[in-house]
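To begin, one chain is listed below as structure tokens, in the form predicted on its own.
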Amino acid sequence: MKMQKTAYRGRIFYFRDASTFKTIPISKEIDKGFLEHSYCHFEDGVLIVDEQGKVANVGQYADMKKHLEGSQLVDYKSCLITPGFIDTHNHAAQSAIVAAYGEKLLEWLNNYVFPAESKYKNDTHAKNDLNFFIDLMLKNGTTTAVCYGPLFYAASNIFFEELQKRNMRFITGNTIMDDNSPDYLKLPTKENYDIAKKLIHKWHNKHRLSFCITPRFGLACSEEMLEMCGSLAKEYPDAYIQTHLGENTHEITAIKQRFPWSKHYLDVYDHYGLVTDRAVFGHGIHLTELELEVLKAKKSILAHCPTSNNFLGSGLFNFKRTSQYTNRITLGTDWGAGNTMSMLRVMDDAYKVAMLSGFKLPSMLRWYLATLGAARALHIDDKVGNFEKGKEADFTVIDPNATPILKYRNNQVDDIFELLFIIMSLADDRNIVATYIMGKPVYTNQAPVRGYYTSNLMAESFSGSIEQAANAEIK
């Protein structure tokens, strides 16, 4: 069957390539002049995706009718079509211990995380658990993530295989550790190195996948292991790096005792060449000015994870202070300690945490952090993050009328600023109608969808329900 373009009609919102922290409007009252050009909002718009799964065109439906000839049309009337969310910090192997009760970070790791991760020695368990994780992510409208993978080679390889089957743009790697952890999880430096090398050669920059060098955090790695990670970073400069930083005050104290030569926590990573513009540091709650200056100079990325910080009582991220040093701030669920996979819930908690420090975090800025801002920080904004022509069509469809309270509030809303705010404040996975990867449905609110599909719809307006519209593409 000959492939054809597909057009998705609905309320469309995304940020333009030209948008920055400084040009994103704080509120509708100051959305004037050049500021309004930092984003695109079409109340009745259409997104056209070509046969290769890339954005062919986007605009007002009334102006785009001439471009629809030969295309199938899926009508998501009253729904918001927006780029898929990007989660910059989560843990694929921790689904089994989400919402584990009442521990601080270090105790929580020993009592819950390490025993759960040891089960990944069983390949059947690994495949089932990892597919649950991916399904849940897609159900929440997340299409890209920076993720801590399992420790073991077989389980990490399974993870890459399952991600490739979904055709996801994804950044992950085997979690590396050899100290302050149970013997059943300790792997020698050479074995960790060999696992990483084997995964890099097989998966890095293959399909839509990238490898991430992943030392769990300073306390879990010997100096020999950190040196090995630094060697990998030099050997593969386009690989990503991820670890934890300044999450917990007890952790910071322990780091100082373990590395007495260090100026501060970040200096430990910097000493081994792990602070680069491709390094993603989770949390960064308790950072000194010196650390912020280093992050600024090295253009490193911070993943703000408010839901997990609140759950573990780790502290409050000071967005206003941090953003004075760097605009490379992103958002992460920290699934595991974080008790939701929904980036909408993360955006909501980010607002509340900022309010506790006296700063009102704007709606559009939060949405930017979870879409184009994250893509830009990760150097993939030429591929995903918005609907500019030629980019990969990863997007999610959100129904603001899916729950009674949100439907009621939506009836009172008359601008995009307030619509985004109430969606972030009140929506969850029930509002996600569908998630698309490269223009193909990988989740609808009926069931997760695995594999690749083509549509037998004729090139005409689809007049069925939202559920039917989403499922009509699945043969």
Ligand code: GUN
Given for the second form:
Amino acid sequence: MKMQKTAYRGRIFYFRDASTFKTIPISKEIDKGFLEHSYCHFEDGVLIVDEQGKVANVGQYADMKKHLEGSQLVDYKSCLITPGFIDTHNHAAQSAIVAAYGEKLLEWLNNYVFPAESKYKNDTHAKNDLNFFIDLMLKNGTTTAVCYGPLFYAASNIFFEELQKRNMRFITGNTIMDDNSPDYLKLPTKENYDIAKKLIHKWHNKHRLSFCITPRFGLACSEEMLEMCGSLAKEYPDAYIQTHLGENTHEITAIKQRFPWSKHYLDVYDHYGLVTDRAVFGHGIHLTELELEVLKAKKSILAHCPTSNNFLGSGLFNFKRTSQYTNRITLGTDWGAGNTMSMLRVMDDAYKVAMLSGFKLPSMLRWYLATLGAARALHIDDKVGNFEKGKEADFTVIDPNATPILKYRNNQVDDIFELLFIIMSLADDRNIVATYIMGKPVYTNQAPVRGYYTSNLMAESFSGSIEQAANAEIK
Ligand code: GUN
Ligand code: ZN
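Switching conditions: you have the form predicted on its own, so give me the form predicted in complex with the ligand.
The complete assembly is shown below, putting the previous chain first.
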């Protein structure tokens, strides 16, 4: 089969490389005054992906004819084509305890999470469950995540293998813990070091994968373990770091008792060299001014996880206050504690949580945080996050007419501000039509209209599945 470019036609939206946290328009009224928009919106647009799975061109369909000659054409009609979502905080080994009743963080971990995570000692369970987890992400339009992997080597290795099979851009590592946890989960420092090192050598910076040093949180790690994580971070300065911070008030009290020398919670991590511009801290709901100053100075990332925070009753993240210190805020499902894998549902919860503290979170900003903003915070915006030429074509297709109320509301909106707002307020995985990784379909729930572009468009209807279509002989 001759390889060729593929052109995806539909409504296209993404943020430009030039846009920043500060330049995202707050409302359509303000946007009218912008000479250079911080986003691109092509109502009848086309995204052309080259043979290597990278963006070759993007623009208004009517202006792109000369680039389309010879391309295979996939017509998504009135669907929205947008960069794949980036979930900056989730747990691969927690699908079995999603929606566990009645506990706040520390009891929830002991009663539900730790027993579930121990099951990953069984490789068959690990493989099935991790595939379920990855497929659910793709079904929700998420193409990249920063993710807590299983604790054990074999399961972690399986996870990387399954991610690599789908060619995902993904950041993960074995979850590390040795204290305040059941004996069956405690792995000694040396063993954790060896696991991490083996995984780094096998997977870090290979394909589209990156390793993340993952101490669970200060309460579950001995000082020796935190020190080991700090030395790993020094040894591999381009590896990421992730942990939890300031999620729950009882957790914070226990941290103070456990590390009496620390100035504050973040100081514990800082002491061991774990606060860097490649560190992603989950939650950060209850932070002091001093902690926010340190986060700002070190350019670390804060993953806001409103759905999880509501589910566990952890508290209300103050977006307005936090953003006065740092613009390196991203969004996460915190799957496991978060009871949805949909970043759209998370964007909705971020809005509601901000409203509860009297702050009208700018609508479009949430779309930015889940796409280009996250890519930028993670230093991968030269590769993903938008559709600028040469970027890797990871994208998702959203049908705003797939569910009755969204279809009803969609009939009444006439600009991209409102359209994005109603999608964030009303859409979920039922609206995700397809998800693509480097131009290859990895999830689809309906076959699009396929054809081949010639000077006068011959779009012929294709009645098979998208995989069949992708493999079909080009005539
Ligand atoms: N703190 C330490 N471990 C966890 C976890 O697995 N989930 C959440 N939400 N918080 C944590
Ligand atoms: Zn978490």
